[in-house]
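First comes one chain, alone, set out as structure tokens in the form predicted on its own.
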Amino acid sequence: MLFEQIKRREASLSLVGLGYVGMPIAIEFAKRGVKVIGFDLNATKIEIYKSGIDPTHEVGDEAIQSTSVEFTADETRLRAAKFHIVAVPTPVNDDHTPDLTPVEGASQILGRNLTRGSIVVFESTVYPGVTEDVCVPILEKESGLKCGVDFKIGYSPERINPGDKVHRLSTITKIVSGMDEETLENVAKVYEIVVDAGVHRAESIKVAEAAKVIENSQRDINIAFMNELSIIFGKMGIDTLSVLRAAGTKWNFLNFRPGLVGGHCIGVDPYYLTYKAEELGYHSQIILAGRRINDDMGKYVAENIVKKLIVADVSIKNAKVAILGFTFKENCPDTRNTKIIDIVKELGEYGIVPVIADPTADRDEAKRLYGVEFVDMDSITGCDAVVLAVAHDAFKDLAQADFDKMFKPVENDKKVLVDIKGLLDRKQYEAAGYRYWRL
């Protein structure tokens, strides 16, 4: 069995896309005693590994300096391989469909460089039918080999949680799938090697895709069902973490808080599933009906900010905010897909330009995507709205003095503190005479 090679050291496993879900996987293979290439078409990236920087902050520095991982942007490395697993991105296009382009190049740039008895893995999320009905003709047209035949092909959806530091690669149940039962075997012992909690292995390689959708579709739907309280909630004068926190008393309350939805997996994979839908006929109804509420947050924030602005009878012409955070998620550098550009973009229709701070996020990123330049926390004063966005370690210890550094030298009440996250005691800063908001 291939299995057995690679055990061995006989055979080598490659990973496909170094990003926050496959350079954690390469590292983790390789601690085991696996030879592994990693390839990225990013030669950048690559250096940037090469040199002994985890710019994702997911294994740290040490683990990049310290891997026996050989980091390469040459294609044709991938050729000394026999089991390669497709770790790359699956976004959606602006108006919401499927954009295939990253698996599909993938897909192309492994067939031109696959070779017989090789086993492919794709890990990247999708709809059902993606990885045999998209994903196998290309390998096929670009190596000339045939599927099943002198290749075989499996799908092993990732459920890493960039910025989770429990809920890690070898402690998440991994669901793996393969294109019959030999392939499915050997898949599962190759994802042993790293998976202490074990593997669960689908029926099909559909199955697994499915499985991996509605995951995701799952917390968006719970999410959305959360917003849409706050929102309510926020009409009757309603705190709806106070309320959540009673209900929560129940044994069986599912414990979600609302919230803004971004990054690349559920304010994306819904999508996915509803195109599929669409295709056969099938016009989603909740599904959408979740994603179009979450879609709205960071508008609904904005607007927020800006009534509780006139409360305080603020110019709103010349106010100014501050947004404490931009990333997508706590405690992760990753800016791509962030709903805080949402709440910037709508505060910008009332032509206010905000500060943003965020010492956790990828500067650079933040400048090449949206144009944002970050601020030094110590930098901020005189501000009308101070916007806690993020849930950041870093910012958890704030206190109301720091808050004040930041607000102008004003009487409370003129002070908006927006917390969206719901990190600070409502209490105290109401008390205090705040303009408080969250969600």
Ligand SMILES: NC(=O)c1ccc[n+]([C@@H]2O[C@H](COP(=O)([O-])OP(=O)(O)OC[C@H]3O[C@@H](n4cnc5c(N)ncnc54)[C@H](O)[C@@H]3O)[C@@H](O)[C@H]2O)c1
Contents of the next structure:
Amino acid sequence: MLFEQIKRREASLSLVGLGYVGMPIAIEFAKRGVKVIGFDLNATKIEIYKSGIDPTHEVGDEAIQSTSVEFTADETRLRAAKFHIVAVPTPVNDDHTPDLTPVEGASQILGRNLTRGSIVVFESTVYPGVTEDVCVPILEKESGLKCGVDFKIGYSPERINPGDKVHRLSTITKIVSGMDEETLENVAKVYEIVVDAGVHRAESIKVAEAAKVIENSQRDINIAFMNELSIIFGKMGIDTLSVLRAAGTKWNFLNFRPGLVGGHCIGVDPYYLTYKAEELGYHSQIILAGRRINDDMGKYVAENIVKKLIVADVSIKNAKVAILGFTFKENCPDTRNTKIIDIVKELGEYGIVPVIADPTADRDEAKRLYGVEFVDMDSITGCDAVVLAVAHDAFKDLAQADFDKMFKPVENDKKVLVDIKGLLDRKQYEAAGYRYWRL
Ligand SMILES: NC(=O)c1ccc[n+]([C@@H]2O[C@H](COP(=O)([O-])OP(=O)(O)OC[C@H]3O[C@@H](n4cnc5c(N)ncnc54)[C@H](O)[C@@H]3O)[C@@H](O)[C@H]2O)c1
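The structure above corresponds to the form predicted on its own; please give the structure of the form predicted in complex with the named molecule next.
And the full complex, kicking off with our chain again.
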């Protein structure tokens, strides 16, 4: 069996795509004694890895420096591996349809370098059917080999949560699937090398694909419900988090909070499912309604900043607003699909150009993707409004005196403090007279 050869280091394992998902997998397999070839199309990235730097902060520089993973941008090195794991991006196009270009590209590359007896496992989040109906034909065409005879396929969705130091690859139960019993066993046994929490053998590849895409859709819908509640309670003058704390004392009340849904998973994956449903003649109602609500929350937050400024009698045109945090989630440098940019754009419509500080974000990426330049936290002064936008650990110790340094030296009722994630003690700031607002 292939998994035995992998364990005995007689066969190598490859990673195709070394980003937030691929890198931790490559490092972990290597740590547990497996021979790993880490391939990425992006030669610059490979050079960064070879110089011992982890720009994602997922594994850390030291892990990259001490790993035995062979980092390469040379696709022919994939020929030396028999078990391939594909972890390339699965974004959506501007019209929210799936952009399968990276998955198709990876399948072409792998196909060109596939050897008889190999197993290819896709980890990228997709709608049910992509592995078998989209990837397999490409693999067959490029390799001239027959799936099921010359090579086998499987699917194992990734559940890691970048920035989360508790739920790691080895501690999260992993769903595995394979095209037949033998492949399933091989895939399961290979992942068991790195996943201490164990694996769940899904009934089929499509079941595994569907399981992943609904996990994130479920989160998206639940957060959308919270966001809708926040809008309703905002109109009623009731504090949403206080309501949730009260309701949360019931044993079966689900623990979700309102917030901005950005990134390339929760805000994207539901579109993969609705796209496939649409193709089959079903127009999603709940999933797309949730998407619409969540996609509009940046605008909603910006509108509330402006309303608070008006009530505080601050001239909107000349208002100085600082935003603390730009990434799509806390403690993660990733700024792709951040919803903070929606706040920035919406404020721009009112003539406000906010200053932004984020000690955790990837500065180069933010500049490249959005043309945004960060300022240092220390340089934030003279503001009319401060928006605490992301719950980075770096912001958790900010005290009232720290915020005061950021504001103009005016009465507190002219200071607008927007606490999107509800990190601060609302009562403290309200009692001190601030114009405090949160979702
Ligand atoms: N980041 C997450 O939180 C997360 C969690 C679970 C699942 N996922 C899913 O995992 C997949 C990968 O996500 P990610 O966050 O690691 O993306 P990423 O952008 O961080 O990394 C993907 C890597 O693939 C490389 N790549 C692109 N096309 C390639 C090709 N044809 N051949 C080889 N390499 C190629 C890119 O250069 C990049 O380094 C996506 O489908 C995503 O939905 C992501």
